[in-house]
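Heads up, the chain below is alone and in the form predicted alone; it's given as C-alpha cells.
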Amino acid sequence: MKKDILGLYIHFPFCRRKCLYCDFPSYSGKEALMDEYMAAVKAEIDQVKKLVVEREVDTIFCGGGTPTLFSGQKLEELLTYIKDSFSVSQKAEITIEANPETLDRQKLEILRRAGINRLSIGMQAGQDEHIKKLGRIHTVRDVERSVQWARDLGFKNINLDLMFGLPNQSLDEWMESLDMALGMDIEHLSTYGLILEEGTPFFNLQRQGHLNTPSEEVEREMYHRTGPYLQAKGYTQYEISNFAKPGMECRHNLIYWKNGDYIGIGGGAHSSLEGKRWSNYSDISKYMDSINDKGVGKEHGQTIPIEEQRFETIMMGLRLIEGISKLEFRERFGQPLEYYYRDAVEILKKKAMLEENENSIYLTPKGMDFQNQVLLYFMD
C-alpha cells in the first residue's frame, strides 16, 4: 500500500436503540447531546488537520452507531467542513453506516448531494422475525425501500451487512438472507459470523443458557456455503467476511487490512498515524470536555514498536484472501518478509495452513477457519 494512502474514519456513537450484541461505543437516549458532539468534531478536526497537513485523503467512512440519525443537513454540513480541512482526493471514496429506519428520499438525496458515494446499510438477516430478536427496528421492507430510493437518485454503490450464527437461524434461512440481499443487485456484501462480546445484552443470555444459538457445525457450514455460492453469482472475496463484484471493494477497509495509516475523530475513535497509535474518549461527555478542555479527544497514545508493526501488518493482511504483498513488506520493513518469518511460513505449508506464490503469502480455506492458531507462529 503506497505510504501517501490516507483514510478518514469519523465516528457517530449514537443510536435510536442499541442493538443487543453490539459493544461498540455507541449509545441509545443521548440525541440531546447531538449538537453538542457535532461542534467538538469540528474541534478536533481543527487540530488533527495540522498533522497531515502534506497528506491526500483517499477515503472517508462515517460510522456507528448511526450516523444517519444525524439530519441530512447537518452531515452535509459536516462533510463540507471536512473537505475545507483536508486536501481530499477528487475520487476519494466516501462512505456513510446507515440504518433504514434513518433513511427517507430527501436524506439520501442530501448525502448524494454533500459527496457520499457508498452507502452500507446494516439489513443484519432477511426475516423480520430475527431482525427484531436482534434490537433492531427495521424490516426487510425498509432495506429494500430504501436500496431503490438510493438507486433512483443514482448511487451505484451500496453495502449491506449481514449476519450468520444467530439465535435460532437455520442454513436455509441465511441461504434466503443472501438470496435477498442478492435480489437488490448490490455492489458489496459483508457476512460477519455473530460474535458475543462480554457486556452485551447477549453475551448474559448466553452464559444464562437462554440463548440458542447454532451449532459450531451449523455455524461453520453457513461460512463455508456463503463463498462459493457469492462468488457462482459474480461477486469476488476479497476479504474473510468480505464479497465484492469486480473493482468495487471497500478502498477505506483496505487501509486496514493492509495496515495503513488513518485518522479517527470522535468519541471511541482510533487512529493509526506513521508509527503513532492513540484513541479517543469512548463516553461521549468525557470526550466532549476534553475537546472543550484540550482541543484533542484522545485518551490512550503510543509510539507503535517496529516488531509490534510487522505483526499486525501480518495479522490483518493475512484476512485478505490475495494474502500480503512480499514486495509492500519489503518496502515497508527493509528486509524481505521470510527474513523475519522463514520458520513460521516453513511450519504453516506443511500445516496446509498457508499457501505462497512468487508474490505473496496467504491463507488456505483451512488456514481461515483456524486464523488464531496461524498467527501464533508469527508472534515474536
Contents of the next structure:
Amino acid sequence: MKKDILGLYIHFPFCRRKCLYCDFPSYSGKEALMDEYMAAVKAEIDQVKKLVVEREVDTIFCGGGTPTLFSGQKLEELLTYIKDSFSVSQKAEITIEANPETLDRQKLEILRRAGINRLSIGMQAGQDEHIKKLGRIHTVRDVERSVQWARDLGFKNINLDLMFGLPNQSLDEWMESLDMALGMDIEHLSTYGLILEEGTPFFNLQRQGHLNTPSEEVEREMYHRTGPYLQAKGYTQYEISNFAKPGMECRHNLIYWKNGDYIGIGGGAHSSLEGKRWSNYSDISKYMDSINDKGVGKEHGQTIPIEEQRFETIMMGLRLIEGISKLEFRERFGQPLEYYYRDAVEILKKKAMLEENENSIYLTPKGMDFQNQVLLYFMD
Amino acid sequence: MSNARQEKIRNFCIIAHIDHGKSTLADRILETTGVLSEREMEKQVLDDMDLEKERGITIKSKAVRLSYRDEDGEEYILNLIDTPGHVDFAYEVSRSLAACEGAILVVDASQGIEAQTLANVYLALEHDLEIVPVINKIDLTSARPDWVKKEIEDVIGLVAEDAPLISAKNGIGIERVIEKIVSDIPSPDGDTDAPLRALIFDSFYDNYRGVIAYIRVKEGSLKVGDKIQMMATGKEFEVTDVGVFKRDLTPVRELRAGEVGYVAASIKNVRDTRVGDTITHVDRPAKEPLPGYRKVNPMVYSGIYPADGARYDELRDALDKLHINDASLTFEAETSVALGFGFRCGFLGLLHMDIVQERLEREYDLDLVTTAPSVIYKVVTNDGVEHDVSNPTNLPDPAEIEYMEEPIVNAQIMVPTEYVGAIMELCQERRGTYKDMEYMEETRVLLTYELPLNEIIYDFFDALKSRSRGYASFDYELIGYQESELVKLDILLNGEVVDALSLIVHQDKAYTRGRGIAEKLKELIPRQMFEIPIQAAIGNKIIARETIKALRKDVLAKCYGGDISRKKKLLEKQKEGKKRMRQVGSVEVPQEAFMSVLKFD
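One more: the block was the form predicted alone; return the form predicted together with the partner chain.
Every chain and every other molecule in the complex is listed next, the one we just looked at coming first.
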C-alpha cells in the first residue's frame, strides 16, 4: 500500500536572545548545552526512524528557536545523519529557519551544500525601530544582506516572516513592511498577527497598560489589506497567514494543514503518525535526560479517536484558502463530509462564513476572521 | 399539674445566633448523656445534611431523647428539640418552641447578643419558655463573660448571674448546663386521659414507613393501631408506629401527654403532616386544635430553568423529590421566551431559595439558570380585581392597573454605633422608613426600619455586611402590604425585550436600576460578531443605553509547529464557555447574567 507523504520536523530550542512576544520552547543563555543537545537529537533519530522504515520523508523542516545558531558544520552533519537514517525523497523540501544575526555567507554556503533548499528568515518588521522593540537583534539591512547572499549562493525558495498588530505600528508602517519584503523579491511571505501569549513579557506589559497595540479595527484593516495587496504583486494567499508565488507553497506546513503525518524531533516537538500523537519534553534538560534514559523524548502521547481525527482535519483544513477537498476527506474517513457535518455546513453557509462547491468546502473572508467560531459548529 | 412520670421529663431547645455554637453544644450534650460515644460521633449529628454542615445552619428541626441521672440517682428524660436558626424558617422555629417548656440561650462570650439572638429570645418568650442563658466560647482570649452577662441582663432582662460559662468546643461546663436544664426548666403537664392533642413540629419522608411526623403530645396518649385525624386537613390515618428518637427511631408502646416522639401511619405526602397541625383520635376527637397553626406561604419567588433545555424533565423530578420533604417549597411550570421551559418556584426566604438551588445543583447534578428573585405584588386592575403577581412578565398592561401594593417587612438591625450612619444610609437608599433606634449598650444600637421586601431580597444582607465590616446583624418579619408606585422595567437586547430580565421596581429607582443593569450586562455579555445595543425601558420609554461593540476577529494567526492539541484545547474551552450561554434572540447571554443583574452594592 502506498503511504501518504511524511514530514520531519527538527526543533532547535536556542536563541541568542528571546523575543519579547515569544512563548515557544526556546532559550537564550543555554548555548553550553548545544553540543549535548545535538547528540540527543541524533539519538532520538536512531529510535524514531524505526517507526517509519517503510516511509519516504517528503519534507524536512529545521525550526526554532534559531537553528542557525548552530554552526554550519553541525547542521550539515545533522542533515547527513538524517539522510542516512531515513529514506529522504530526492525532491524533498528542506527548510531551515534563520535569524539574520546568525547568518553569514559562509554558513549559508555550507547549508546550501548540505541540501537545504528553502530558507525562512525572521524579518518581522520593515523598520529597525519596531524590530528592536520586539527584542530582536538585527536590522532590516541585515535581512536584505542575508537574502542577497542566499540568492548569490543559489537559494531559489526564500520566505520572510512578518508581523502586524505590533505595538505603536501604524497601518502605513505595515504596508511599508510589506513593500520592504517585496523589494527582496522572495518566493513566500508569512504574515502573522501578533498574539499576546500568557507568560511573555509582552503579555505582562499589556496587562500593566504599557503596550500600545493597535485597536482591533486597525489590526483587522492591516490583515484585510494584505491579501489584495500581495495578490496584485503576484503572491497568492493559500492559508490564513501565508502567501506564495505560484507553486512555491510550503509543502511542510501543508502537511500540518492537511492533518497529515509528521515526526517531530527535539525538545517540545510534536508528532502525529497514523492516528497517534505525541509530544516531547520542552524543557531542554528534561528532554535530554529522557533521551539518555529511554532513548525517546516523549512526555505525552495519545491515540486519536477517529471522530477527533475528523474534526482535526476540518480544524486544520479550513485554514487553507482552498479549504477541504471532499474527495480526500471521503477517501480518508469512508463517508462523505456531509455525512458527518451536514448541519454545521448548512448553518455556516447561512451565516455567510462558509461556502461549498462540488469539490470542497472553504471559508469566506468573514469565516476566516472568525475561524474559531466556525469550528465550534463542527465540534458537536 | 405534672404527674409523677411527667416530673422526670424536660423538653427543651437551644437558641442562638448563627455561629454562636448551638450545634457544638448539642453534640456535647448528646455525648455527655451517652447517646453518642465520642468515637461514634460524627461531628454535629443534628445537622445531617451536607449543606447544613457547610453553612453551619440547621435547616430542619429534629428531636433526640436523652437520659440523665443526677447526683441523687434520679433518672430524667431530656428531649432536645433542635430548631432552625434562620429567619426564613421562623414559623417552623415557632412550632418547635411550642413543643418545649424551656430553651437554652447560647451567647458567644466575645460577640454578645445579636439580632437573631434577640429575635429568637422574643419568640421563646412569646411561647412562655423558661430561658436558661449559657455563655459559650469562654476559652477564647477575646471572651468577655462579665460584659455578656450584663448585656443579657440589660437587654433581655434575664438573670444571668449564674449562667454557666462553657466552651462547647472543648467540653468545658457541659455537666453544669445539663444540671441547669433539670433544675430550671419546668416539667411538662397535660391530662393523660383527655382526648388526644399532639402537635406536629416537623416531618420527613422515609422510603419504608412513609411520612414520619415529629410530635409533642400535649394531652391524651397515642399508640399503634389508633385511628388518627389531622385537624387542619381532616385527613385520617391508622397509626403503624410510635416511638422516640434515640440513636435511631426506637419504637415505644405508647406516647403520653408531655412526651416527644414520632408517629408513622402510612402517610404518603408530607403535606398531610403540616407543621403546626394537631393530631387527634377519630373516635374521641379533641374539641379544639392546639393554637398557632397556619399554612406557610412562600415570600420570595424565582424562575428556575435547566441550563440545558433537554433536562427539563429531570428538573421537574428533582423538584418533586425535594418537595416530598419540604412542604414550604412550591413550584409550577412556566415558560420564558428567553429561557424556554422551567418553573416558578416559591421560597420562604432567600436562604431557603439558595438552599434549594444548591441542592438541585449538587444532589441532582443540574445546571440551572435562575432569574432575579421577586416578591408577590398585589395588583388591582381597573375592574377592581386583585391579582397576585410574582413574575414581572405577568404584570397587566399599565393602563389597566388601578394601583399596586408591595410587601413590607419590619427589620431589626443590630449594629455597632460607629456604623449606624452607614446602615441608616443603606436603609434610606432601600426606601426604608425609620421606626426606632435603641441603645443596647454604649457601643451598640438596635435599629428598626420598615423596608419593602423587594429591597432586601438578594443583596441587602451583603450590603449590610460590607458597610458594617461584617458587624451588623439583621432579622425581619413580614408585616403587610403597602400601596406603592411600581413600574415594570424591561431590558432589551438588540432591540428585543428579554422577558427573563424584566423587573418590577419602584418608580424612583427605575432609572438607576436600569442604568446599573445595562452596565452590568455590558460587562457580562461577551462581544459577538455584531454590535449589540442594550436598553432599559419603561413601557416605550428608553431610560438607559449601552452598546457592546462587535467582535472583529476570533482566529489564531499561527498554529505552532504541528501543535494541534494546543489549539484544540483552546477551542474546547471556548466550547465550554458557549455551553454556559443562552441564545436569546440573536444574542448569546451567559447564564449568570439573569441572576447578577440585581447585584449592585
